[in-house]
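Read the single chain below, which is given as structure tokens and is the form predicted alone.
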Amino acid sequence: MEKAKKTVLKVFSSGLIFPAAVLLLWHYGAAGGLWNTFLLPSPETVWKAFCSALGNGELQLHLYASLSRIAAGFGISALLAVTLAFLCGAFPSIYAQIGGTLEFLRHVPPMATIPMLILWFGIGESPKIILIILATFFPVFLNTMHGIKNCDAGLLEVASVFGYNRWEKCRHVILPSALPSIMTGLQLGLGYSWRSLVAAELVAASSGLGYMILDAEQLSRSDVVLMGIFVIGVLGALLDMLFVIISRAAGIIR
């Protein structure tokens, strides 16, 4: 009896009952009849265009395609945004200058840019790459300033009796400092990417799991859409997941 209250509690301490229920209202409402299941098909019309789309090796060959964008864009805007942090908290006359162009840059829908991409690049991958760097970009660089910002002014008054240089101390007080802060952007661009995904892929593409939601928007095959969401979503979460999980093995977070 005790086992099975623990079993109970674990179940739900686990956040699997409301997915489950969603599941069995969704797989009886469509047995039932209480919509058309052309609009929504029922789970297991989904789980067999997975299983069809994943045998003839369609699938692989969307999501290759998508995470190679994903991490091109990723790690470009990762890299721009954390390196102009660095150079804006060590030069405020840096972000003097160009803080009010980023704050006019950040309120720019990145699908408004679209046209102009096209026409300036073609439609390549470029254009792809550059929508996930713009709409990851922001979010790793505010929260890069923020770590920068707050770091303890002790520290790098101690930095500067030590004889540290400009660079000693950013090495050596301020990167340690806003670690946690930029693991979050870190965290949160990467989030973005993934939203953006579908955007990105509006772009003249011919692959990506982006491009078979609207493929199959386009042919009609619900079940096709919901299988590419459930794909981006269950993705998507195991790559924060495997995020948190290599952050808090290296220290950086708790």
Second form
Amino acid sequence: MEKAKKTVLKVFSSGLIFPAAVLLLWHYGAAGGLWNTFLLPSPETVWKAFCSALGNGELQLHLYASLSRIAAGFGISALLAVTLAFLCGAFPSIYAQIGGTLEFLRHVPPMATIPMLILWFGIGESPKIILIILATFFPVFLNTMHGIKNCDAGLLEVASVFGYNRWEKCRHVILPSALPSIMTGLQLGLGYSWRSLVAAELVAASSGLGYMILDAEQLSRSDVVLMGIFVIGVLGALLDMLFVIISRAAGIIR
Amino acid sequence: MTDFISLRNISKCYSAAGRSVFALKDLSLDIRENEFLAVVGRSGSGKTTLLRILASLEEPTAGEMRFRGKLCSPGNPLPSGMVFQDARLMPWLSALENIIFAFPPRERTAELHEAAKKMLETVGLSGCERSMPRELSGGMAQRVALGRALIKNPSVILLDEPLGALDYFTRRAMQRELIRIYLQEKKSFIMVTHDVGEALRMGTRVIVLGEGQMRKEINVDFSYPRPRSDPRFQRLIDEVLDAIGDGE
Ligand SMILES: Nc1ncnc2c1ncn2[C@@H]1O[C@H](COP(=O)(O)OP(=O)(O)O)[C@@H](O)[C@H]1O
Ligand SMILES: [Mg+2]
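Having looked at the form predicted alone, could you now put up the form predicted together with the partner chain?
After this comes the whole thing, all chains and molecules, with the earlier chain placed first.
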């Protein structure tokens, strides 16, 4: 009796019930003809689209294209944002100069710049990477700035007493104490960059997951569209998990 | 006259919100080698300012400080180790690493690790090498902070109400510990406290600050431990309280 109770409790707390219910509803709804399966194909059809895209290597191609853009854009942007935040922290005059411009840019949705980016850079890799840079920059920059500003002045004083110079204080006091904020910023930035990338690929690209969806739309393949959506969602979650693991490891730089 | 540490006509003026406040007024003081100088005074009497000037965290508005005859300046500070009231340990470093923190990485030697372990022993924390600051009690954190100040082997240890945040029993135990370390280390200790009993129990000399000036100086030449029941002790407490202006 006790055992049965525990099992029930486990099932309820496992978080599996809701997804399973949705999947079942989806499956039986499609099989029973509750809706037009062209508008919402059955889960099996979506799964088949996934297998076939995987089988002919198309999915891997698009995945590779998207992920390498993320790697480049996110990498450049993170480096830029963290460096700039530290410069602004160390030299208030720099922040005084660029603060206003950054505040202006912060309120411009990166998507709104796509027409100009395409005009200037064509539809090659650069506009997409620049878009990712724009989308990632602010969460990383602002969180890093926040971490730097919140560094305990008392700890900095301790470092001064012990003869730490400006750079050593940055490296051994400010960086470690801002690290949690920096990591939060990077994690947010990664999420932003993923979303903006797919959007950019929907507008102008010849490869990538966004493009795959757009292409499928033109061929009226709603199963492939749905498959693309799932891949994007799952991959985004995986990237986030990967990031949590990386940020634990980042503790060693303290 | 000594030629160890001398402060001559030190004034410190802070200006905040358009008003200027003299935290120290024309203070002259000689610090002797190997003494335990206890500094008492009301809150706002300039005790912290005095320590901050000694630690070169603050430049005096007027006056000069000399160490063994040489003028001290920001580029040539007094070799001192400071212990703040709140231990100010780096929360991301272990107890041992916090002691090592006393040396910027460029100054760290191969022997430092062992020396830091020994220092943890000195301050009574052997076995706590890997404890993180959040796992340490207030008294233990202050011991780490003291070890961090001592390991650089400075000529003078500056303590700004180091026991102020501790409960009564921990405080009593830490007073004994500090005296043990003082007797072992043979350095000058300058300790700020607002507890007159503590000052007289610990100091070899007690000075009273009031409104940035020295109000009284008392040499305390009994040996440790000092029993409270000693009538001389009670007399000294009254003297100090009078100098502070305890208005009774
Ligand atoms: N950074 C500062 N700016 C302005 N006024 C200060 C500052 N530090 C101390 N003071 C003033 O100087 C006086 C002495 O302060 P302090 O040395 O901290 O006294 P104590 O440590 O004896 O309590 C006080 O009136 C205080 O308000
Ligand atoms: Mg004070």
